[in-house]
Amino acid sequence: MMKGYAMLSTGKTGWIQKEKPVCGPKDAIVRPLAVSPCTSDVHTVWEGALGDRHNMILGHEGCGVVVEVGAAVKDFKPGDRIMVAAITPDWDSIEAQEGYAMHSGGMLAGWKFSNFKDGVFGEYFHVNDADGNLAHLPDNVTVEEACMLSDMVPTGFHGAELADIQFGDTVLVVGIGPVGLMSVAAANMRGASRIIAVGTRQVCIDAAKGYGATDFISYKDGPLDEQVLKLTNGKGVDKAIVAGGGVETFEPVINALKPGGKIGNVNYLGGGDYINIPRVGWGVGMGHKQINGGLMPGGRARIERLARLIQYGKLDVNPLLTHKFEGFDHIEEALFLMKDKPRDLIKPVVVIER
């Protein structure tokens, strides 16, 4: 048996005992070294965004040490310190062959941890397709940084990819929590000239400045589209990344977008049934304004490429890590921090073992 922190039912969490996961021939069993709760866990538990789940261990961000591998695993062995992305596709699937591995087995089905199976907030966790989904943890990447490589970095960077940011673009980033901050960093790396960030918490504004944001606006100061158009002399932005807000967020973003502009959405929409697209703002259907929403790519190649940005000093994720805990039993406290979001929080991390 093992201990884990679980979603007991919608709106309820707690510690439970469960059977240790079983290792298949292509799989690995991992003991966590560090984990981090996510706003997605909050949506899942307290908004029921994925539907009711019973006694499902939470968590999809972490790193660990391999304790067991299946007979078909070639590149990993017990004792290896590893990184793992939040999305663990089945790499031999048709969807993977078609370029959408994150949807292997069905829409969003590459997201397995704390969705279809127990997540990483247990004393052990299971990783499918270990050779495709694990990555060796570099010596100069800390366990805290490795947690950010599970989800925050790849999701934020995917927002910049979905928005197709080019050199010189003026970019709007809606939401500068940890994912949005990584979207700011990615937009800056891809050559954005001006990055307008939407946020109110000073700790996030300070971090966003460090990652390359040039202007800041707030929902509290009026409609976002009006503020953006004022800042850009009525022209609007070339691209936008949506990393926060709800279904109502898309209307002002579309209004603030130039004809031919693109929106990259990486925000987990936890509630609402429909997204409103403004008829006139969308060019009465002919404005060439695109909305691209996507689950971030998972897998070994992706996490290794992003880890190199940290290894060689191109990206510093430490400004995200505002609250650090030592010890497995602090997982509950860290999760509730993400739920309550005190003003000095960006991201908590729980170190279990170094």
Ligand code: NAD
The other form holds:
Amino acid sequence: MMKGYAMLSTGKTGWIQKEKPVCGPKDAIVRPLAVSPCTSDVHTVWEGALGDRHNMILGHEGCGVVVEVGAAVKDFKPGDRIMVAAITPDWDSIEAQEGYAMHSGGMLAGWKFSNFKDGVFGEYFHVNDADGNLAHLPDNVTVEEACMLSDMVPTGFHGAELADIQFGDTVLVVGIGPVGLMSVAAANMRGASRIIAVGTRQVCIDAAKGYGATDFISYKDGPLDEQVLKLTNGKGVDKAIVAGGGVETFEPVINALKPGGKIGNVNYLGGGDYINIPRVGWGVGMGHKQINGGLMPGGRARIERLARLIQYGKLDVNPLLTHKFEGFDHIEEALFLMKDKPRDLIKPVVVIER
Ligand code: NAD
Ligand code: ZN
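For comparison with the form predicted on its own, kindly provide the form predicted in complex with ligand NAD.
Time for the whole complex; same chain goes first.
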């Protein structure tokens, strides 16, 4: 048996005992070295956004050490220190062959940890398709940094990919929690000129400046579209990345886009039934304004690429890590921090072993 921190049912969490996961021929069983709770865990538990789940171990951000591999696994063995992304696709699926591995097996079904199976907040966790989903943890990447490579970096960077950031673009980033901050960093790396960040907490504003944001507005100071249009002399922005707020953010963001503008959404919309598209703001149907929303791509190649940004000093994720805990038993406290979002929090991380 093993211990894990679980969603007991919608709105309820607690420690449970469960059978250790079983290793199939292509799988690995991993013991976590560090884990981090995510806003998505909060949407899942307290908004019931994925539907009810019973006694499901939470968590999808972590790194660890391999304890067992299946007979078909070639590149990993017990004792290897590994990174793993939050999204672990089935690489032989039709969806993966079509280029959408994150949806392997159905909509969002590449997201297995803390969705369709137990997550990483257990004494052990299971990884499907180990050769395609694990990556060796480089010596010069810390366990805390590796946790940020599971989800915050790949998701934030996917926002910049979905928004198709080009040299010189003026970019609006809505929400500068850890995901939005990584979108600011990614937009900056892709050559954005002006980056207008929407956020209110000082700790996030300071971090966003460090990652390349040039202007700041608060959604508490009035409608976003009006503020953005004022800042841009009525022209609007080329691209927008949405990484915070709810379904209500799209209407002003569409209004704030130039014709031909693109929105990259990585926000997990935990509530609300519809997104309103403003008829006039959308160019009465002819404004060439695109909305792209996507779950982050997972897998080995992606995490290895993003890790190289850390290894070669191009990206520092440490400004995200405002709250650090030592010891497995602190997972509960860390998750509740993510739920309650004190003003000085960006991201908590729990180090279990170095
Ligand atoms: P977060 O809650 O820490 O940050 C979101 C920020 O948005 C907060 O700082 C909040 O103050 C701000 N905000 C709230 N309402 C706003 C509004 N109306 N306008 C502008 N900003 C507003 O969350 P996070 O950890 O940075 O994650 C961001 C989102 O990305 C979450 O919904 C999360 O579930 C989602 N997510 C998606 C993926 C994916 O693969 N697409 C992966 C991980 C997380
Ligand atoms: Zn996450």
